[in-house]
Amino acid sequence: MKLKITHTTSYSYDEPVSYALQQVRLTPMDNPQQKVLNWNVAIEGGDTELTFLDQHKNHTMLVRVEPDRNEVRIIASGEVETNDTVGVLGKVYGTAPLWHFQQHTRRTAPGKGVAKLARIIGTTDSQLDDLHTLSRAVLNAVPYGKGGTFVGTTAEEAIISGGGVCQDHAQIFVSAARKAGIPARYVSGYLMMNDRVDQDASHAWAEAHLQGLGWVGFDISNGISPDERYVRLATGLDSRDAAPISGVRMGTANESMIVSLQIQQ
């Protein structure tokens, strides 16, 4: 499947910003599930200072906002050819060893809620079946859209709130998998919903590493494994590692953000 994507993120400030720096992870990479046919990231109101692969081999741009700007736009666009691997990325590895993905971060530190979910792992002879069961259990414990979570919400906080979004589901899943001793990571990217061109936002899901299969994806929010409608952007230990855009700025200006995302065949 060929997917055409246009993703625009606009930042506005109520007063000029003297200094701001953004890490931009909006460039997909080739892998067994996708081939990038063409891609461009344009910056309006800023300059790309550096482009590099981070510790997770995510294509990362370091963008400096032009001094005294009131608005910055980041437009990522291109075409990606995808294929359905029933969620199996396979034995694709970077420089980080597998034990790295068994480490917890502040956002994925397990508490009582995560520990309870982690006990699902090991109840059958199939880790793959157990992980699918875990995926369903996470969504049952944290229904989509019913919580008051935000960008910095931890996995345990999302469980306590009783609801969340794809970011929360992915972080809970990886936290529980790691608690059970399975390497797991957070994935950011795109999902084309079949009934629309204008998508609500970018997406997030999780991957766990299984002996013999390698990395396998789980979209907890939708109860499926990623198929040809998905495009991977970045991976990491949590949502901060794989954030499409993150950064810092100086000053007291208030920021507002508008995101526009179109995906179509």
The other form holds:
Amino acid sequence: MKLKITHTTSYSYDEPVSYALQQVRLTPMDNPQQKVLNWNVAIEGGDTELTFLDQHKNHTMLVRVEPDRNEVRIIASGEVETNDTVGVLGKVYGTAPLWHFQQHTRRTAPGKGVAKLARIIGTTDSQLDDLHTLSRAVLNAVPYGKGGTFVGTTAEEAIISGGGVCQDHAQIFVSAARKAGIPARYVSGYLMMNDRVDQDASHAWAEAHLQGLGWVGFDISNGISPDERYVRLATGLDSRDAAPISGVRMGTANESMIVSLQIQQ
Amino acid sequence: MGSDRKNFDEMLFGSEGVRQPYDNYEKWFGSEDPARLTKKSKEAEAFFRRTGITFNVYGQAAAQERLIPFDLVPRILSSREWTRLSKGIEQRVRAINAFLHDIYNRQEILRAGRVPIELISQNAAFLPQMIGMSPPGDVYTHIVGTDIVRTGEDDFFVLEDNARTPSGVSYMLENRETMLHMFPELFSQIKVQPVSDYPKNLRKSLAACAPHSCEGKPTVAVLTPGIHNSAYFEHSFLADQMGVELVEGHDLRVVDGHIAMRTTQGYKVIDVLYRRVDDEYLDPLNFKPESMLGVPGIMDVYRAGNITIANAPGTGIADDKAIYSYMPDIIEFYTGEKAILKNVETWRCSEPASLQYVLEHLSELVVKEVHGSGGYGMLVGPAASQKELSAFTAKLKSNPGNYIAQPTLSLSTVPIFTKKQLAPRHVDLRPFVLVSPNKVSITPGGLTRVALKAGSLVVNSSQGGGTKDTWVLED
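With the form predicted on its own in hand, show me what the form predicted together with the partner chain looks like.
What follows is the whole complex; the chain from before opens it.
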């Protein structure tokens, strides 16, 4: 499937900002599930200082906002050819060792709630089946709902709050999988919802590593494994590692963000 | 605890008299008037106060500044002793750099099963942001301070590999300057290898590690957390001695893909940053977001190959005290040679059998935190009270993986000058090592720390230790 994507993120500040940086992971890379036909990330009101591959081999840009701006706009657009691999990315490895994906971060540190979910792993002799059961259990425990969690919410906090978005679901899933000893990671990317061109927001899901299969994707929020409507942007141990955009700025200005995302065939 | 009679004294060797390296010094000392030396000793203190060498002691009243006591009797090593020591240190430092590169890249040593994966995977000093990158010239530890103790004529042991930000080099330099100032005639009688080249060599060594993208003469700068840091004196001293800028995080910006510092002529690119800010505070964009000490985006600039950070982030994995216990294997794995310098026997309390041994022999052992430094949080069994021992037993049982234990070594002594006479005190040695792509260079001597209390084995300045000038004799 050929997906045409335009993803615009606009930040505005209530007073001019003298110095601000944005770390941008908005460039999809080729893998068995996707081939990037063309792609461009344009910055309005800022300069790309450099690009590099991070520890997860994510294409990363460091953007400096032009001094004393009130607004910066980041536009990622292009076309990606996708395949349906029934969720299996396979034995695709970077430099990070598999054990790294068993390490917890502040956002994925397991507490009682995660521990309870992690006990699902091992109930049958198929890890793959157990992970699908885990995925459903996460959505049951934390039904989709905006407002209860924010960008820095941890997996355990999201369980306590009783509701969450795709970021929370993916973090709870990876936290529980790791707790059960399965290497797991967070994925940020795009999902084309069939019934619309204008999508709500960018998406997040999880991947777990299984003997024999390699990396397998789980979109917990939608209860399926990623198919040809998904485009992977970045991976990491948690939502901070794989954040499409994260930034720092000097001074006291407040930031507000507007996202527009169009995906179509 | 009382001093062990079998202690090796580096100056006086039982009935056989003075050890050879101290021959000439002892002759000079014997001809000196003790009253003059007492006066000199007071002068030395005034000299240090004037130059401003002080340090802060953590845990005491806010930012209290103290002088580290200086003893005027030098610690003397022969050129032969030094040659052997420096070979051993060089071997060790090369192995550490190979180990760090391996750990953050192919991890051959873990695949080979020579170091357990858990020691790395569960290590807080492991820095994921370093995975898959090679710093310029593959140098990780640009500056190392290897702590060495001695127990006999040929028995040198490495106690710690300080691969993060070893401090104390300013004392080495000031101690020599003070001695030269007080006793110029002594240095004309006895040929001592100079240490004063250190700042020049540090600058050259750092510059030699500049990134490939650097054209022309590399710009070096020292990054300090600021005046409230206990080692601020050293940061400003080294910047001054090298003739480079001393900067704080807020002086720096990302400019054209590089890190640049604000100067009166606008922003100037820094090629090599000797940073004295810990990893987790180094970059709020990539590490602790609330850090005000660091430089946002510096890790991105680093990964893009546009700056050298010295020492490299993530080197703490190599000076972890649990890793230390594997150092003989690490040296063999990367150099194919046996370690020249010995390791102190170390019990890893994470291992049940070792923990049991340690608990049973606590009063004989020294117990240290795996990530500890500066003598904080350690137990010296033979000097501990019953109450301290039982408190430590509880700590060990609740978190065994946090501790290692070592035998109480009978550290060598070197005399200090007291009001009446020379009196033996325990010492250690921290030589300072500079690493660049083609060269490992070690300043002859280093910093000798001395426990000032009779019989005490704790030489840390934060725990009341002092320092001595360290001489390596010319051949």
